[in-house]
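The chain below stands alone and is given in structure tokens; this is the form predicted on its own.
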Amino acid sequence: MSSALQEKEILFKSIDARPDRIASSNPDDFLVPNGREEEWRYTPLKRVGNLHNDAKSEQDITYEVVAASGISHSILSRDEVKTKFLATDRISSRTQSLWNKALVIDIPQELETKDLTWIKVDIKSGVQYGHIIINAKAHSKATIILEHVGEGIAGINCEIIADVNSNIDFITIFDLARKGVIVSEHQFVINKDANIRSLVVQLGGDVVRYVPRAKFSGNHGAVELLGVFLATNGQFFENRVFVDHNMKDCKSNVLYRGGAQGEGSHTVWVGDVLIRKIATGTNTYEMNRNLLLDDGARADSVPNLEIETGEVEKAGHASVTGRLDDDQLFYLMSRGIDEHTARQLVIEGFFSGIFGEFTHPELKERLNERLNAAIERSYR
């Protein structure tokens, strides 16, 4: 057994009857969930292909990489990979113990590029596990897109390490076939004066459970965790965000916007920000907005904020869930726009604020194309 499987970290100790939150690569450190646990109470465990219990890997994941000039990539075996990744739930820990090969992306020191690096993850039929590492060296700047497609069942972990004064845009797209299932935990590590801006886009698949976790390894770091999700026709999308402020004078901004349409469509957003006693000067805010497009859809939103020091610059959280605005539809339709197009324009407008944060024309075009395709699918 590798040394990684023997590591265990207590993220924070609980002060009530709940167990301590831990991080570990050993699945035995986590009980097999039954759906009554707080972290699993929303997840439809019967639809995750037994990833939480004993599902074995049936093949390796296929990675296709189109890298910007100067950025290298390689597929490495477990023995060749140095990883400090520790999972925070049973499925992620099983993933960490079962993957065979990892995709490693290296962004050299002081490399700055406006070209996109596109990673396509093909999840074929059957069960598979994978691991991805993004290493951004000091004073580098790049945009990485991680796109998931396919119809299989997968657990995939990813670690993104931003060294001193690096600046990384990291976009994750889940656009699987209708029966696809994926559970993915991402660990963001932000060093001194580094900045990571992450966007997750969830549009396709049967079940998508995404767990982004950010922590700092130096003072004055910054992280933005942005998200867009649109569940239709019975899809289930879950996001569980955890930002661990464990250094001084760091910033975090969490903003997720989601929509749900169709009987049985269900979205879940759980935001959790911890400001430790040492993390003086913290500036943080988290917000989730949800749009319910009809009566059959459901959205759960749970913001959490735990503060252990009184010396914070700013800390807040909010959540808003509402229905499609009939006045907006009436306004558009009164000007000759049919109802179908009017609804599409309102939905596009709801998400455009987040897409507008990214100025690369090719990226914005592709994201809008994917969103429009998902909106069209919702009417079939």
Second form
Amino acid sequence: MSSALQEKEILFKSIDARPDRIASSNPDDFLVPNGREEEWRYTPLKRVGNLHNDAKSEQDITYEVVAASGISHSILSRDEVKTKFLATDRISSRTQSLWNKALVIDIPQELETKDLTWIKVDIKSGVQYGHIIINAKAHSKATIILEHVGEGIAGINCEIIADVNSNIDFITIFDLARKGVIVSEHQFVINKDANIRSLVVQLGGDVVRYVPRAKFSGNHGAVELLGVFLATNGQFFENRVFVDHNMKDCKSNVLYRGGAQGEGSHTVWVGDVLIRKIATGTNTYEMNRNLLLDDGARADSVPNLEIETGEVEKAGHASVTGRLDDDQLFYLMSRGIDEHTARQLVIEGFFSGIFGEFTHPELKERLNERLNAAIERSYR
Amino acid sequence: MSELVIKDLHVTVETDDGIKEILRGVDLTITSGQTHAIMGPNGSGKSTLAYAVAGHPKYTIPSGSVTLDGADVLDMSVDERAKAGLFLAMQYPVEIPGVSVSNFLRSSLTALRGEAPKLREWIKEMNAAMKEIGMDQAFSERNVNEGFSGGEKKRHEILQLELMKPKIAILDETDSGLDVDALRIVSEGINRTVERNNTGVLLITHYTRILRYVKPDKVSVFVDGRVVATGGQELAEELEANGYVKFSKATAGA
Ligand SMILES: Nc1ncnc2c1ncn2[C@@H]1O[C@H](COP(=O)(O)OP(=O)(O)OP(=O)(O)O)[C@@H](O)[C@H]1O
Ligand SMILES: [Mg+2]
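Next up, the form predicted in complex with the partner chain, please; the one we just looked at was the form predicted on its own.
The complete assembly is shown below, putting the previous chain first.
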């Protein structure tokens, strides 16, 4: 048996729910998608700069890091990095095989910090691939922000590994320029008693496809996958969430709120939660709420929950897509508030709760600024 | 001295089986400092009248006019109507998730007054008004109408009335769903507004009990999309005793 095949077998068991899916770092294990496959059916492949086919790396990606004290970071080449990352689709596996420089962030054991660690990735025009590893050692506590800006085309994957009893807040921001394209797979691995709270914010870019996948490496872990997205003026934002309950007594909470406005704007949310036979005592909830701001926009929302054990503590999923409510606007306007401000209040109100847990003042302010700028763009 | 004049107002809505006429020629005048009560059976079009005057997009106005001190109200956007001095207390106030009462009220007053009230004075003003209407200060941080009881929603409407000081206010069944104490407190709020700001009030109601606290200068009977009779408080007593039968017959023949 070749070693590549062995690797595939292991992952087949540990990362992916569906037996027909493979996980591999070799792009040749995946066919070039034509858009009719279930997992590619929504993605506008014509607009992804050939990331799915044969786009070559045109430059190294640049990472800028401002780290909280005690947290170290290094930029390493392929032969300096040890990774077990196995990609689960054609683009992420191409990314995995094509990156030249990876960013590795180490949060040492027992380090607890309230200070923020900012990673900024400026995607220059042209094609680039990247890989990021965030290693949170046992009993550590930190907040990491991964911010993507720029106007180029990128495939960037990320591993977030939370060791025993660590507490990681991880915020990913996709706020590219209007023509920017990014496709990212993030793999979260949560060890015993560890807790990851993640938030993704998609606001800028032409195409953003985000595939967060969480699994556990010990019992009693918890993961929160929150998301906010607002597509305007023809933008396409996709989220494919997968939570693999492969350990006992773990908790997951998936909450995404999205908005779409304008002709051709399209958002996609697919949420898969798998509770394996062994994962007794699981507590999981997933929810996607969408707000359509006009008739030209479209939101697809597909929640899936697969339960293989009879002993779950709680398992629920829901999806609601509604329109901007005339009655709400009327109520506000009948109090003298102009239409522009009324829409802004309703939209901000719709998104308001979701930043609530991330209380760091600078972070909150930056997130609100970016969201408000995106709401503002929806009027043009 | 202000005057809202409604003349031969016709209002239609679009339904699944075509266009339906709800208001069929309404004539009414509401004057500063005066309270004009409107009573009418369910479905007669009272709320439609209120919404149409306030400018809800659901309603179409094929003919008729509404003017406030000579200015064409129907030509104004919803927020312009409010800025011109019109206020509508809704029968079913709308919930707005994620928007706090204080943010909402401050946005509203900023729009109506043309500048943001100074923060400290604003908090004082809001707290005083909330106290008068018997709303706990905790409501200011809650989301607009979300999870409010029926009575709390109505108090919140009157709180807005008192803060916004309109020239003309239409109160759509503000008394419905209130217990006796709340009815008294809300009525006092309405009376204060009339006294302090010389507001003209169109009071839509089903019951005479509110008219014991808020004395109407006129009472009109509204049946089948129009005003069929107008008189004084004695008309209200008669309606409560005998219902609308007499008036319904009157329009059936017309
Ligand atoms: N959007 C609509 N589509 C169809 N019918 C409507 C619509 N809006 C109002 N109507 C109808 O118009 C009529 C008048 O409704 P309206 O709410 O104005 O009555 P009302 O006098 O306020 O009644 P109530 O005393 O019960 O509050 C009703 O028959 C109602 O069903
Ligand atoms: Mg009504």
